[in-house]
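This document starts with one chain, in the form predicted on its own, laid out as structure tokens.
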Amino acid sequence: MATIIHITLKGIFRDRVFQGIMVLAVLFLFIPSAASLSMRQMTELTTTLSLSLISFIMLLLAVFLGATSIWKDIERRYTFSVLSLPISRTTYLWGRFFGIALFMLMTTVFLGAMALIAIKAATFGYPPSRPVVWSTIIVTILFDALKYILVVAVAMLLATVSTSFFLPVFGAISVFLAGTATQPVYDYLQTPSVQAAVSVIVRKAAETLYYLLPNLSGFDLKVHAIYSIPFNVQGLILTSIYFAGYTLIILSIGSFLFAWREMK
């Protein structure tokens, strides 16, 4: 598996993905200037913009790396050469996933460092009304990375059954959008007024989707980072366990489907 991880990382760097990320990272240099338009909340706005830029870049990476890695190998017939070696399809799939996940973490460290520099620069422009808790910002960025690694797993699951990259790409985007909305929708459906107005069938269907789709809202900790709100440690632990369990289930299903897929 280590060989597959190494090949995956090498292929990503060969495609100059990281160079593109470095170009986008230049935008962090302009965030404090843009945030200076709001003098009284310069640090808060810089934190918001920095975390949002990280999320945008990570979403692009998660969708396109997760959706196209297997598809490109099959199209270029690299998969046939690899699977002709004493390597199982499960090992190949998991190696691909861990290679992409490792690259996502490396990217997170780089983008996180750029974000911290931008936020620190903003604190010099206008002192924040509340102290900046750097550890909270770092944890927020880390859980943001876990969210998009989970999206990678979903995209790779779809790629195991798809013959083109359209289903993994648009499927991963759809799952991401739905996953960010499942918790608010579920909470809304639990209110007494809605339960009286919405039919039981609709509520049961929504609850089924709530449990099937990934709950990505639990990974969004931006409010804590922006306003220096303490974390619920138990919530962080449960979210980490959820990430590990859901990812394991998704990749296990993907391994089963990929093992039965006919290669042509």
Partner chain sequence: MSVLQRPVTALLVGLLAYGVVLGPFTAYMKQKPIEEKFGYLPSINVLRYVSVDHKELVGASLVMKVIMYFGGVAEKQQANVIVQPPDYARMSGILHGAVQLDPYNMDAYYFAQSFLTWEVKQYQMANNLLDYGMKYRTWDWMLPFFAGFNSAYFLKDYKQAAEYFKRAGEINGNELNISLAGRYMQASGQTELAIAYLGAMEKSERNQAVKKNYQIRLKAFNEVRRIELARDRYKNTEGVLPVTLDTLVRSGLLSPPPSDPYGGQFFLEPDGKVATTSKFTFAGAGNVSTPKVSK
Given for the second form:
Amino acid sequence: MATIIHITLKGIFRDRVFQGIMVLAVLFLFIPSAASLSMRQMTELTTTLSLSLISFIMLLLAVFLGATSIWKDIERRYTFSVLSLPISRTTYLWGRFFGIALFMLMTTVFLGAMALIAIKAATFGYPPSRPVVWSTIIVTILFDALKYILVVAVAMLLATVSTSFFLPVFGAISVFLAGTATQPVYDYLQTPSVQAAVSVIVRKAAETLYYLLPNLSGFDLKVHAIYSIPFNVQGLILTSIYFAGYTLIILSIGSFLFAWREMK
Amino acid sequence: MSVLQRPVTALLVGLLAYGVVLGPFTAYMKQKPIEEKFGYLPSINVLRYVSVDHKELVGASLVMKVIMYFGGVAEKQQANVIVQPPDYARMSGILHGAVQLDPYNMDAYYFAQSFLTWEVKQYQMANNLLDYGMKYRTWDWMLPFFAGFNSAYFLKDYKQAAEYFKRAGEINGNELNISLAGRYMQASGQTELAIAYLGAMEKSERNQAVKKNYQIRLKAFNEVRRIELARDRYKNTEGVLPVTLDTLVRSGLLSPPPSDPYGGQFFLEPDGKVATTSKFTFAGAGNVSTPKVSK
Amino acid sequence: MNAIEISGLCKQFKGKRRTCVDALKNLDLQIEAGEVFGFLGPNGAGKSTTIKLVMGLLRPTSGTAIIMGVDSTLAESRRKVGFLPENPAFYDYLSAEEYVAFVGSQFKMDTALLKRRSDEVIKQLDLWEARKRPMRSYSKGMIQRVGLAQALVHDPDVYILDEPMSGLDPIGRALVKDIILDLKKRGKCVFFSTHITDDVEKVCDRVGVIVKGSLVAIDRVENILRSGLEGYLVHLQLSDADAGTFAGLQAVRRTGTVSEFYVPSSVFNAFMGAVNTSGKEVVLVETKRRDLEDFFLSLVTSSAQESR
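Return the form predicted in complex with its partner chain of this protein as a structure block, the form predicted on its own having already been given.
Once more the chain from above appears, this time first in line as the rest of the complex follows.
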């Protein structure tokens, strides 16, 4: 599996899509000037902009890498040569996944370092109302990475059954959008007034979706990083376990489907 | 030649069209009614779901939009260009939306406070917003400080004000707030309270348009304070309140004569209270107290 | 032990509107270790389907394929196999050297050995100059040669090559033939598909012909060549006087002092006996037979007629 991870990383670094997306990192240079427009929360705004930029780049990378890696291998008929080696399809799929996940973590470290520099620079320009807690920002960026790694897993699952590029790309985006909305919708449906108004079937359906779709709201810790609000450590541990469990399930289903798939 | 003829012709036609329209288009965009520049904003419930994991960013950009809009209008006002007063109702609505997306956004509260009170005179609305913010920004002494000021200065609810100031004092450990509560809790201390408040606001403000706003108001209140001091000295020596400001100027108690940075004229009300014809706004004695929404 | 054992292998594809297409019907095939087997058939006959089933790329509808005693549905079955896919494509962002190294590492080759073998096969397939360039800059023939290099690098016992000659120029084709003959000499099993009979005739021990998903013939190449024997062309040195006939047979051609006689196999012995007694000089004896191409074409046409 290590060699699959290795060539996956090589492939991403030599890919033009990746290079194009990483050009977006140049936007970090504009963050300080954009943040100076703020009335008095320059540091907070720098943090917001940095974290959002990281999120945005990671979303693009997750969707395109996750959706295209397997799809491209099938489309360009690389699978014939690779899957006829003495490796199982599960090994191949997981190797691909871990390669991309590792890449996402490396990107996180790179973008995170840029964000920290931008935020540090902002604190010189205008001291924040609360001291910046660096560990909080780092943990936030890390959980952001976990969220997008989960999106990668979802995109790969869709790519294992799809013959076209559309299902994995748009499917992953849809799951991402839905995944960030399940928690507010679920909370909304739990309010007494709604419970009275909405039929049981709709509520049950929403509840099923809530447990079926990934709950990505839990990974969004930006507000903690921006305003230096302490974490609920127990919550973070639960989120990590949730991430591991959900990813494992998605990948297992993915390997099952991929093993079943015929390479015509 | 023949191969390039068509693309070159197309390019020339395109450039011509672009060149012709560029000037008028820019002019059109520039003179567009300022209210249109807010553009369409989806309801906050829609934004909440659309902004996915960028709620803080969307919140911040809403605040930014309002500040920039206000900055544009304020600059024109200060440059004595006649414009409609800013659409305060819309600004308030957007800021309320922004804090629903990001209840921690400091700018939203600070900025809403700055215009909801003096300009719009929606004191209770301002305090409700500040109360909402206090639930989240538990470390921020400025919010109860604002609320305390609003309660004392505008709403004259001294009991409530004392509670807010106490809370602010507890958060920042600064005696100022506690003493504010004690010292200015009567009508006579109003001007000093306003000066203390405006001074604190002006000092910590970074946005130039808003800062200028505070500076002008601070200047006006310093003038009021100067008149009040002269008035009190006059009363001490003469035993009666002066009738006009001229009396104070001529008696040498008020030198140089006061000037209203808003362009109005100071005068003394029958009970001795200092007032100005500008009512502390650029729009002057006109119709400024209620925000006008352009039809 | 047989290198490849295919029994009762069937493959159906779901076509449009719920129809089923039989791509492969009940194939039984045993290929011995050390044997070069040519799998011959026209385009769309089921050659690639068979190979993909054997390589575990497709799932059989029924039946089994076993390589070196391991079922082809298991990854382990491919451990001793060097595989060249039809019109191969490899990660185009890698260079030939990197790809061959990647394949070698999948076969758990020792690093030093891998480096040595990789250099060997890359040189052998004339890719040395291009070895460090990404494969997206390669021509079709070069990709085909990379395909052969990666199949050879780990020196497996079984080679499964899908159309190994396609996309190659005459020099490349000759090179591939040499490589297969060399593998044969070293006792390796080679199973390759082709639709070009000439390839088979030169290098194969046995040949199977597949038409429309069914194996229609399987035999040793020499048996086919022998069974196709029809007669001989005997060149005799004869004087002008008796140039026209000999032993009751009419000469088919005369050039200079040499007459050519077409002798059917049945009378060859009697004819040569007569030559022997007459003391005439034999210049040349040619065998007259149908070649593999004719054999192949006759099988394809006959099965086409059957199905009609």
